[in-house]
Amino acid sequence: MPTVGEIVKKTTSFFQEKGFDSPRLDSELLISRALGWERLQVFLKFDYPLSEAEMEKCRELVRRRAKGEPVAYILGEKGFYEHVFEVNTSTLIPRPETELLVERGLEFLNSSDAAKPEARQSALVVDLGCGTGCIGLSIAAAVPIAKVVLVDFSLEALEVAKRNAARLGVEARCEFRHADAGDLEALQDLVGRVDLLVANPPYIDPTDERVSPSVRQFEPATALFAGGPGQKGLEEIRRWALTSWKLAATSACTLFEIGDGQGDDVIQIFRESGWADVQLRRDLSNRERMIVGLLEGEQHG
């Protein structure tokens, strides 16, 4: 019978072949996850040998990665910051780059009056468009006091970000709101009382070529893409933007996460939102990634 370790050679070769990005990360969290192992159990069960029931196992999961299903939908799960989150088709697939709008988050409410327990007893905090809550719930983990509100409009995607606050014990200071982020209506309640924003809003050109077929294919649509063709992504941001500066406190930030390029039309965008102070931000690969925007102590209606 063939051992693990001849297996995960060769399921990375397949997995080379077919030009995936990280053929041997995906063989081992594929095989480990159809034996019931932990991954590191891989590397010290080499040679192990294989049974047939085993052996099927290993190719079911590889036949589903073969088809493009990306390796998280496969698991049921992804890392993201310092936690592990529950995902499926209805959510999106939290990315490292997007952690950029948790660590700007901590560092603003770690520095402001929001965050201390002297100033106030809470800080209140809204995901818009929080799919797996994997945003929204990181920042709740690292601050105690701070309260979150998560909004989505896809009832599937606020039951896994449910799953995931209970999964961080974080679920006694979250609320769900079933809500489409532009619905000002449906957030009346939180109008100017918001202390931090964080969004990670539909930014997709439809028309986009550099999105990969895996993503088209699997990823929720509606999470992806925005606007029709030629409108370069921007028709949710828009609407987003004006619902948050609506939300925002007298002292506060919001961050979103954009596609590289979009910076000069998005800052344009918030500006006219009546955010005054606008910041791009960029990712480790030096695209265009998160824009930051600012009140101090400014009164807006």
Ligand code: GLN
Second form
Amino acid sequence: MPTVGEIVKKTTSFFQEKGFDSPRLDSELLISRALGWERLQVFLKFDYPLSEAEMEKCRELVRRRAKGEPVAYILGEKGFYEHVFEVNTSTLIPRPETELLVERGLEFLNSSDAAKPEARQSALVVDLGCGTGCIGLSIAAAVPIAKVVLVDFSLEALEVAKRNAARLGVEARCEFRHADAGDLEALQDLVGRVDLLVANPPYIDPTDERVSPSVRQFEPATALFAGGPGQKGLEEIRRWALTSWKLAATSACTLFEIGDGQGDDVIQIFRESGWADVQLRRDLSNRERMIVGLLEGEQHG
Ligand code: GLN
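Output the structure of the form predicted together with the ligand; the preceding block shows the form predicted on its own.
Below: every chain and molecule of the assembly, starting with the one above.
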């Protein structure tokens, strides 16, 4: 009987030949899941011999991965910021670069508390197009006074976000809103009240050839793509920027993730929506991946 160590090694070279980005990690995660083990046990029990039934379970998960299915969907979860989030094919898989929004959002909430003592009582946060809820729920978990409204037009995604809120123990401070983030009518009660808005909108042009086949095949198109071919993926950002302007309180911050190369267009869009103080922030690979809009005690409409 082959041992766990041998199977992990064999699977790693198989994934390597397929050109996967992290063959060793994928192999360890899938084999340990197939056996119902923690990943660490793969190292501790590397000479454990697998039964035929265990081998079959491993083969099944390895086959799914070999067909391009992302590991996160096979496992049903993905780590993001400080927590593990449930994911399924109705939600985008959280990406590490999106953690930038959480970090900047926390910075804003923490500094605005100092500036506005009355804000210590509560802070209203809105996550537009929440998907798994990874951004808004990470903020809810880190800021005990935050109340978070999570908005998504996919009911399936909202169900995932609800379960994630329960997982993190923050559901009592969360509200789930079934609405299109560009539909101001559905968000009317929030107008002029929100301290922090976060969004990772769909911002990819549907004809963009940089999108990998696996992303295109498995992740929800509505969470990725915006507008028609050649519209540069800016359609939803345009609608959501206006929502963020209308919902913002007099002192507020809005943070959107954007695509590499969209910076200049998005600055323009935010200005046209009403945001005067707008800045782009770069990620660790020096690409402009986030837009920050700030309001400091200004009346607006
Ligand atoms: N907010 C979620 C995320 O960042 C979903 C974003 C989306 O569906 N476009 O993963």
